[in-house]
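For reference, the chain that follows is the form predicted on its own, supplied as structure tokens.
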Amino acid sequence: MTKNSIRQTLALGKRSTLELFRQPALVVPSMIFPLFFSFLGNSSFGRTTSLPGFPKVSSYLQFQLAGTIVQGVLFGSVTGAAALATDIENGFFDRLLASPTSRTGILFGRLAGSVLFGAFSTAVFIFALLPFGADVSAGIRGIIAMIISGALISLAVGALMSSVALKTGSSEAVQGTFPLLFILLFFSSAFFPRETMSGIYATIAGFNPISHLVEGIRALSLDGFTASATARAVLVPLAIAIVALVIANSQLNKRLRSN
């Protein structure tokens, strides 16, 4: 990318970030609801930590911290992609195309807001739950790695949802995909370890990519700052993000050709 393209991408990234934080009605629910479900889960399932196969934890909140992070990141990523679809609907996307703006910068500028919000929300969830027993065995280095992981998960999910936005040009279509993500979340190991599952539920959770995203972050929370835990937390979402970006860029090129 040229210096000019980088400046354009940064400007669009600043716009997308400010747009998110200037709409508290969109941002606050993505913070409040995951925390609410976290405390509700701790109240309802706190004693399940003694079940056979459940990993050794200081509290259920420590186990659920990773699921809370991923849940909040899913909320924020869909919001960012819906904003891209809104840009297409109201004609702002076409005005960008008519200007000498980097085409990839349009996509990456929009994703930048989601990535920063993903990192921010991850930090909020960690420090909000720490006083209540959601210990992070990996310490401050692990917390930093978890924040990086949250940003990469946001990039991966945001890119996938942006593909939907670029394909359909409809914010309703993007928002309509969120229930599917929510279903995948509940069919993952976000709330219970796979070791305690059986039958078709265990099979689905094993193939579910969200399980592997959650378990990567959970490894840092439970196992400490090890090379294996850090690799799982960072490399798994990074690999998914790369694939998602390729798909999103392909959809962007298709939309450019159709205009």
Contents of the next structure:
Amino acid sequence: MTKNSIRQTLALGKRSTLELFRQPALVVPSMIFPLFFSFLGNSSFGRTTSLPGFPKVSSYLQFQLAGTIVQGVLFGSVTGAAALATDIENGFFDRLLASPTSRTGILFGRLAGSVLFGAFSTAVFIFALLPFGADVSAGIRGIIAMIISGALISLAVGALMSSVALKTGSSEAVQGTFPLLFILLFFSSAFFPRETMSGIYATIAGFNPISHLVEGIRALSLDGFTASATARAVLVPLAIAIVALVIANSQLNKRLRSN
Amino acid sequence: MNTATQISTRAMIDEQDLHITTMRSAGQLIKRSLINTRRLPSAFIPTLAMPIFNMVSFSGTFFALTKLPGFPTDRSVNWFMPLGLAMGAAFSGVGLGFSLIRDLENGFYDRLRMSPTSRISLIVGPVLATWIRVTLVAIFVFIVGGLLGARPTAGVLSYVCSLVAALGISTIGAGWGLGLAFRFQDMRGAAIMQMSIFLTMFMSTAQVPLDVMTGWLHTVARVNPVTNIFRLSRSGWVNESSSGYMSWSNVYGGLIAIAVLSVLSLLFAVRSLQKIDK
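Having gone through the form predicted on its own, I am curious about the other one (the form predicted together with the partner chain); can you provide its structure?
Every component of the complex follows; first up is the chain already shown.
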């Protein structure tokens, strides 16, 4: 990457970040709903923490923290990708192509906004739930690792959703993937441990990538700051992010060729 | 015939005509709604898929809940099937509000209001169409639930209670959705419809019984009338030994809640419609 393309990517990243923060109506629901579900779950499932197979936790909220983070980041990333689709729909994408802008900068600039928002919302979830019993055993180092993990998950999901945006050029199609994410979330270990599930549900949750994203962060929350917990929290989303970026880049190239 | 008698006879005929017109217009609106369901399956499929998804995912993910001491059933699908059905019914009702907003935006509703049709039919017709759709959804949910292992504990009454609860929830949702749509006349109303229904449903015994809840939710769910509707809906799906099992004391609260909330929400819809006319 040349100095110019870095500058252009940063400018586009700034634009996408400001866009998210200037339109709170777009992103606030992705923060309010996970928090609501956390408090609802804490009151509904607070007594389940003594069930066989449930990990040792100080409260259900401590167990739920990781699920809340992933839920919020997933929904926020859809909003970011939908904004890219809107750029395509309203012609801003074409204007960027007509200018001497770095092509990859268009994609990475957009993802930068999602990554920053992912890190921000992760921090908000941690500090909002901490006073109510969502302890982080890994301490401040763990919190930093969780924020990095949240940012990487945002990058991974944002890149996947951006592929949809680049392929279809339709914000409606991107929003249409929301139910799919919702299904993936509910068939994962985001709300209940895999050990308490049985049969086909346990198998699906085992294969579901969302389970692994959640369990990485959960390890930091429950097991403390260990090398394996940190590696799970950071390396799993990083690996998914790399694959997702390759897919997104290939979709970008296809769109550029078709233009 | 003196003038007073003439006026009285005329009023009677008008009233009869009005009744016929209302039913005829309502019938046409039901027909339109059902044709739309057939022509636009993409609008109906989410209503059908949502309860199934809720039932399948919740009963699988939260299967371990049934191991809690005192949980009223040992089959998680028995507990979550009524929830799925209730959610489908609620969103089917509220969905009327979405359709109305579309009709208001594209001018179809103005044409309806200009026609010599009774105002009440504009509410009765869509609500009756929703009942038909919810009944179809309920049959589908009962079949899939049965395949997943749901077993009634009170025979046919189990299905009847769940269906009555679903129809009641759809009526409440419809009144609320139509009222908000008449008030806002744009998609701002849609967000409020979804959010309010979602919060009201989940701040009840939607997920777990009162005995299992702790903290603030227990306090809220205890006074939330939707809790009574869930008690009615689940009375034929919990164990016979459970305190929530089919009995008049577990049913009447739900029926009263449905009656009162339906009347209030439909009145809200009628008043909001009158406001548009003014």
